[in-house]
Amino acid sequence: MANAAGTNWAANLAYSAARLHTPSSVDEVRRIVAAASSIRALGSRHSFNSIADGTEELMSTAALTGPVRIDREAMVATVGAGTRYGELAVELQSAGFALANLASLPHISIGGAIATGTHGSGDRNTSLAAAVVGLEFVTAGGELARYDAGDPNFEGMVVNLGALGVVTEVTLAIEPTFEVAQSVFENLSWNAVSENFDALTGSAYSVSMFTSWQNLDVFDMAWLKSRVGSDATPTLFGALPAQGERHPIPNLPAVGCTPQLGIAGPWFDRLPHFRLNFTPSNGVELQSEYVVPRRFAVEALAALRFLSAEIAPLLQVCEIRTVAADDLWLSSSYGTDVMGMHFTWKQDQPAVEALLPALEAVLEPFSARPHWGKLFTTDPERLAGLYPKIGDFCRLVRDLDPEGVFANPFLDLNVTGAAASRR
């Protein structure tokens, strides 16, 4: 039957496989695993490209989850894949731990956002996938393979686009629990943000800026997630406190969103904008996301300030966050840290990938990587010229999988055949 998996989230995209496996145990994994001439994982379908589909089968991990087993000792959480980071967060706080970050959607599986290099937001936190310290994943042959940080090549397993096995199990270090005061704040001036950007976005343990590129003047809203004992009260550069809870799209109802007025919380209930209990949308949205290094910040939005007129009728809004920087090959903090630029488009998907690449070109002179996960059209070798061990991850690509078994077209396009043509 063709078209067995159905959608991803937004519906912008239907899966092509004609059959969708749902193993609940890693036993069955690998037996399908084994038999397979083609397949590819799919997390909880947040991708807004065809990074997860495939060309004959494809495999949910939903329902690979099981208990979370903490060590105390060394301050590491084991988890399966297919469970959604706000589920994890919860075992996490009733055993008085915490993670360091998360995204703005609890909603996420832990094996799909680290697959693709998601991450949350602030100066001194890194991508979800940087808190990977071990990975169990299926290989092609079925194999059950388990590798740990410190192994060699560990640091191309992470962040590895579904092209190396399934991952059936994560762990990830994590701390105490602790918490977090969510303050929002309105009309931040553009100079306050070109003159004090790195004051801004330290001011704060998270801070997210959100634009409609309508008005010039001003951003609209800036989120500060502030750890509590730790971080200064927020004050924010002449930009005035929210009189009320807000959502991060202008004129949305915040119901969905986590508390504000800087009332103190748990982190689960504050670091995510979205609560896990409520739908953030109906999905009527498309994405796409470009992290430039941190250096080309303020010089990166002033260049899309010129293109504001032909963004701003497509767009529900924009988010601008930091984040540090890791040594994960495919990870778009690699190396460097770096400043993200988030769009939530309106559903047209036609008029939207009409506009990248002009707003990619206006990017470029930036070093602009895009989100593995959201809509792009940069050119294949460019984008392999932005990941300097991209060659590297091909070459354990070819190790791992020789018969091509998690291979796709976006993988053919983007990564192996783009590696290709650079050597």
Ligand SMILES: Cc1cc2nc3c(=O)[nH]c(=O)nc-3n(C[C@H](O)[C@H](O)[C@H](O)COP(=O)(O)OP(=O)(O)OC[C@H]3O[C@@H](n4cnc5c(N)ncnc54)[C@H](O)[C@@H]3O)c2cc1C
The other form holds:
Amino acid sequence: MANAAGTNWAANLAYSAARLHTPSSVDEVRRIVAAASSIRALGSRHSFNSIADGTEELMSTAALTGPVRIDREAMVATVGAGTRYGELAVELQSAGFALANLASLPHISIGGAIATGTHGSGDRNTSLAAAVVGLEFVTAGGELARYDAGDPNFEGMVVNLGALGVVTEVTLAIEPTFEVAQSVFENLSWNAVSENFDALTGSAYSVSMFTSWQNLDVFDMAWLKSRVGSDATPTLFGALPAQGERHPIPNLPAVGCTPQLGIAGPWFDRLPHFRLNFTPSNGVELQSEYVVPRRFAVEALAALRFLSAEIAPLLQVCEIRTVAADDLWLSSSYGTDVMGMHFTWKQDQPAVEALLPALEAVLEPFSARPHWGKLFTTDPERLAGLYPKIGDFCRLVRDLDPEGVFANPFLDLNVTGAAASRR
Ligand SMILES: Cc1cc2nc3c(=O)[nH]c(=O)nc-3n(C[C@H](O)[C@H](O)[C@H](O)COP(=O)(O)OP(=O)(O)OC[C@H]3O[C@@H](n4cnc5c(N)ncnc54)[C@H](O)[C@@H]3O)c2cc1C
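Since the one above is the form predicted on its own, can you give the form predicted together with the named molecule too?
Full complex below, order starting with the chain above.
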């Protein structure tokens, strides 16, 4: 049956798989995978491209939740892969624990977020995938496998693009709960950003700068999330504190946003931009994101200014963040601290896709890696060249899934096919 699985969150993609399963136990996952010749895991549907799609069957992880198991000695929490970060956060908080960081939206599934290298912001904060210390997944043929940090190839398994199997359980590093105060500053001058980039992004635990690429003299806003008790009270290079709460997209009501105005609160209610109990928008948007090694940050931003007249008409807002290096093979911050340039576009996909090659050409000298779950048009050959361990990842895929049960056209084009042509 066509469109049996419906659409992604933004509704810019109708999944083409003919069948959707929603198992609620690991045994069920094993049985379904063992019987399938082509199947893909589907998380909370927040990706904007066809990375999750499958030609035959999809398996929603929405019911793979179950109770959170906290190991206080080891400081880890084990959780069903379909659990959303916001749901885990509430459980952790009530037990006195926290995750180091979260993405802008708490509604995203843990299995889906780690599969694409989803990240938040912060000079010393790694991608969310880097908090993973253990994975359980069902491999092709329906076997249940468990891998832990330190096992051979573990660094290749976490940002897995759904290519290795269906992750059923994830074990994450946790820490004692902490409080965060969020402050928004307005009209941060471009010159201040160019001249003080490191000081700016280092001025709080997590910093995001927003521009609509319309006024090239200032960034519209900077959002500073400071850990209470460890960061100094923020002051910001001449930018003034906002006089009320703000939404990242100028002029939208802030009702669904996490509390601001410097009022301290629990980590999970400040680190994302959006509250768990609100839908931040109705999904009428598209997203792209490119990360560049941090040493190119100021140069890359300056280069993009020349494309501002083309970017601005299609844009809702652009967010600049930083992410610390990790050693996960397909993470966009593999081996290097990065700056991310995230674009929330208006939902005009033909126009956005027509602009992306020009945007990618501007960023090419800076070795820009696109977000796996967002729109990009980067040449697959070039993409493969941006990931030194992509050949090892393809070997892992062949070892664990020799028949290509978890393959799909997105992976064939962008990962497995491109890497193969480089050998
Ligand atoms: C409003 C919004 C805000 C966002 N904010 C951020 C942000 O702050 N930072 C950021 O980096 N990204 C962000 N994203 C992007 C998002 O985090 C990624 O696209 C992420 O992959 C979505 O997770 P998902 O559960 O929806 O996965 P899906 O989109 O359903 O799937 C993505 C991939 O994960 C695989 N997958 C999912 N579950 C499993 C599993 N259990 N086992 C194996 N593979 C699995 C799928 O096969 C697919 O390859 C945002 C997206 C939206 C819509």
